[in-house]
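Next comes just one chain, in structure tokens: the form predicted alone.
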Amino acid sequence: MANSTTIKTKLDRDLTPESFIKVKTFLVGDLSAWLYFSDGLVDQSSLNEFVIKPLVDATHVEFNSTTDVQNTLLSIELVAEPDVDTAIMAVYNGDSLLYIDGFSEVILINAKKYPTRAVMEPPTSTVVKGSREGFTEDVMTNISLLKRRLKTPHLKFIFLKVGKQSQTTVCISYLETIADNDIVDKIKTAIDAISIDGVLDSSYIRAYLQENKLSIFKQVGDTEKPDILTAKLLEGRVAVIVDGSPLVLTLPFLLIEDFQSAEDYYSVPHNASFLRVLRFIAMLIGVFTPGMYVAFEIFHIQFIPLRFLLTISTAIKGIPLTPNVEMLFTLFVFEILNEASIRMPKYVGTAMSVVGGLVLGDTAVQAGIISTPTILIVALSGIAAYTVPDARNTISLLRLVFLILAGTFGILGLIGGTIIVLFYLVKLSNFGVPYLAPYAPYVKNDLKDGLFKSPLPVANDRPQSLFNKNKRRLLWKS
């Protein structure tokens, strides 16, 4: 343990004004005291009222150890810290540090106060029915939203620091009576092994939690809504909450989750099942429609109905581009418009995406560069992809791959590509959980919440695909 002189020297060396650290000096009885804090991260009025003033006024108390200080300051959270390096890092994280001359320990004071966004409905997960609350960028606020919904001592939290420079707080949350211990340990080990300068968002952690890092398929779930996260924890999943990000990661992740919505659980099962099937069909339309159109137009024109063929022939007359180049060009323009509308200011972006699409499409058709059916196919594919927004990037990449295969090999290229993708998905897993469960492998019990949703009283079992410890939910009493 360092002596008092060494402690003071280290504090003055590492906690400098250049790093926005301020220090207040005052007397505690006959002893000199120094209070170090990070400007902008603490409530200075609380420090003055609940720390400095009580200590200065306690002239009748003899301070011989940190215990005497803790007994005097009962109205604020204090921790005696023997390790100076740990205490210095806590100051940069928002804690205040009190050092009294001659003490072998420093005292950490929790008086954090910094700007945070209010709890509001997340813009990417709006619902007609259900909770309007969304996570914020503050990890403790997000934990409190979770605790309010799960009032049980079995809700556990593991706190880690990630990033050599940022020292970002990462919290692993799970229900110890449900979640599989091996999966929790693997996630903790993977996060502990991260060696990076800084973690600015949960996406940084996501990259290290994907076992197949080059895969285009999403392997880690995410949500901005506490009610969704609560439901996933109750199924046996593990949450990873990153300070500074409103997006909470969930593991293990199944492909079927992309076709599920929070609103499915607040509506009648028949409507939820219809919407899930609709999203699945829309995904198929988004991926295969451009490739199928090009394949039929180039290689299999005999399969197109005569009246439709006459319409297409009239529309493509005089088009200088080949069908596959024409489709690629139109998709490329569509992606540019989509990216521009996202990056532009909200109201300008909306107007540009609508007006730009209409003007460019109409002008391109009149100029004879692209045909009307091609614009229709691209628009249909693009709209269909947005019915599954979490898989939109994957759909766009697959659409491009299948378009190239269809333009080169025809319908056989589409079939061969589909078989290869299915083989890959069947083999894909993350933390030991099959990606295509409950369909490959076939898990009959989990079909109750697959593409077709069963009524809540019927779904008595938790998903068996997740290797959770407690398979049985509470039964409804008759």
Contents of the next structure:
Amino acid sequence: MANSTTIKTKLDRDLTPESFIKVKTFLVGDLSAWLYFSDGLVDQSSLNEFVIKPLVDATHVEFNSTTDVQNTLLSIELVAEPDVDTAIMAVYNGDSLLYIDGFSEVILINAKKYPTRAVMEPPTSTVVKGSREGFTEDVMTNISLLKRRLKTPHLKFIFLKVGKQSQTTVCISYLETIADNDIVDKIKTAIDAISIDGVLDSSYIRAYLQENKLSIFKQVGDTEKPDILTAKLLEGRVAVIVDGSPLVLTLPFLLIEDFQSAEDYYSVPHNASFLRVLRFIAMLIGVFTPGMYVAFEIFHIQFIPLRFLLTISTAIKGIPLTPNVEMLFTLFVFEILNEASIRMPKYVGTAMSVVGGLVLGDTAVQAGIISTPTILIVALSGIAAYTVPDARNTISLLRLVFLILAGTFGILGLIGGTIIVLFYLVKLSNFGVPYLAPYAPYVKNDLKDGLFKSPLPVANDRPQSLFNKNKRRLLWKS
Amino acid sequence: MEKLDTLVSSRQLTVFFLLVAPLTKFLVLPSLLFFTASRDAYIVVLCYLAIDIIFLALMLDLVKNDKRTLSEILTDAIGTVGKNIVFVILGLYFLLKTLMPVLEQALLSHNILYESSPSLALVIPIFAVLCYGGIVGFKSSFRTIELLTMLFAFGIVTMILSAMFASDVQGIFPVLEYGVSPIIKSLFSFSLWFGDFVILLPLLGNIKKVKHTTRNILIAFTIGMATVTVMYIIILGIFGVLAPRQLYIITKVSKYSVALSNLGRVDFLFIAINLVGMILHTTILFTSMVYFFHEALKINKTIISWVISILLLVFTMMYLLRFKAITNIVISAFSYFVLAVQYIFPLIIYALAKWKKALGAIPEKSDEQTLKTKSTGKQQPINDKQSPVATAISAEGGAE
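In place of the form predicted alone, output the structure of the form predicted in complex with the partner chain.
Below is the entire complex, every chain and molecule, led by the chain shown above.
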């Protein structure tokens, strides 16, 4: 236990105005007291009203230890901290530190208050029907949104601090009666092992939770919506909530999740099934169409029906570029436009669309640099990729790879590339769960929520592909 | 290549025998069989069905009643040296089994699929798949086959439907016009394209069994071979005496389909689908080759046996491509070797497994106590917690 001189020296050394720390000095009885807090992270009126005022007014109390202080300040959350270094870190994290001269420990007071964004509908997961609440950057707000949906003592939270400089709060959440303990432990161990200066977003943590670090395929799920997260926790998954990020991570992740949308569960199953199959076909169109078109045009003219071939040959007449270079160029322009329109402010983004889509495209065709079928194919492929927004980047990369393969080897390049990607995907696993389950390997029970969705009362069991303690989801009341 | 534990499920094998194994019999083989056996080519297929189903049943009996790997069966019976010799021979056999489909696919691509074909460099994507398949192992190939089940079913059904309406089944008559000798000659010459049961050899002791494994696989195999027979009859009905001249018959069967004639050559779609199946089949054969060389040479690093296998395949292929009648060379030079390894080796292996067991020399093992690993044969305790997917698959069928 440190003596009072050492404590005061440490506090004055580490909690300085240069670090935006304020100090209020006042008397508690005959003793000098110092209140340290980080300006901007604390509600100063609460400190004045519930800490300074009661202590200054308590002239009849003899303060000999932190217990006396705790007995006096009943209206605010506080805790005695014997370790000064820990207490100093807590001040930078928003806690206030009270030190009374002669005491051997300090007191940490929770009077945090900082600006947060309101709960609103996340732009990445808008729905026509269903909840419109979205996570914010504040971890406590996110936890409260979750707790409001799962009113059970089995909902557990493990808090960790990650980032040497940022000291970011990372919270692992799971339902202890359903989630597998081993997976929770593995995630905790993986996060504990992270040694990094700062964690600015959940994507920093995601990079460490991916079993295959170099993969272009997403291996950690994410959501901005509490209703989706609740459903995933109920299936036995584990959530990782990171302070400062509205994107909550979920594990283990299966590829099929990219084709599922929150709205699927709020509409009739037939409609949900139709939309899921549509997304899947759109994904195939997004990945393969440019490659197939180029392969057909260069190597397999005989694949194209005659009348269609005549139309194409008229359109491509006089184009100076080879089909694969033409397609690569157009895709490249498309990606530039896409990137620019996302980064631009909304009003400029609209102008960008007009300039890019209409002026640039039309001019390029009229100038005879690119053909109309190429623009059509790129547009179709680009739009199709947006039906699976979470996999858009992966689709873009695969599209490029397959285009190069098709332009070099034709249909065999496409077939070979597809098989190699499938080999890779069927081998990929995520915390012991095969990435392509329930299709490879085939798990009959989980097909009820695969590409085709069964009505909710039929899906009695939790996904068997996942590790979970309690397989049964639905029990009928007799 | 990864360890073979909890490797291939019986469902994956069922799909393989039902939908993938038949595909390899639709490229060059029909014209060869029609050339040798004339109208009775389909009878040759039926004969192979009858022969192969017996061998498949024997292999499945080993799968069901003997939990040892092939390496363990042979080591127990003839010692390590004997096992290594057998494995080298099996490796060479699988080299031939791999070689022929690769050549067929390359020549199909070169002659039919490409309007303006650059060169035989087209074979590079097929080799890339084989190489990657050899690294990732059996599990990836079989899981991919399982994943594409519906696609393969679509490919085969569309192929049959697009051809059958243009076919005159009366073409099969008269039966046995030239007696049985062409059939017997065909049986001796074309065994390389049959004997699909051999893929069970490297998988012995590593097949996840569920209820009715044996029955399901036998039924799947029968249906698969019946499909081949039906297709041969359809081909005969379409092309008649010209059938032997149709070298890549799969690309020609739908030529006369009225339904497809207005849509262009959309039949190339199911040709592409079937090509996927053929490449996957070849990958499994190549992976078997890597497995046998790896087990025989006992090199620590699998990559070395993998490189040896690739080099062997490339050099053999380059050597054979110098000749025009590659198929004839393979058939005439290697048919007896193929026959011996394909049909005598499995019999001997079966007899050795049963003989040693009957003598009581091999202690009985149970799934609950041990799980075998591929390369070392060391016993490992099964983890208390099984993969949830494995549990789910078991729960669907229960133990046989």
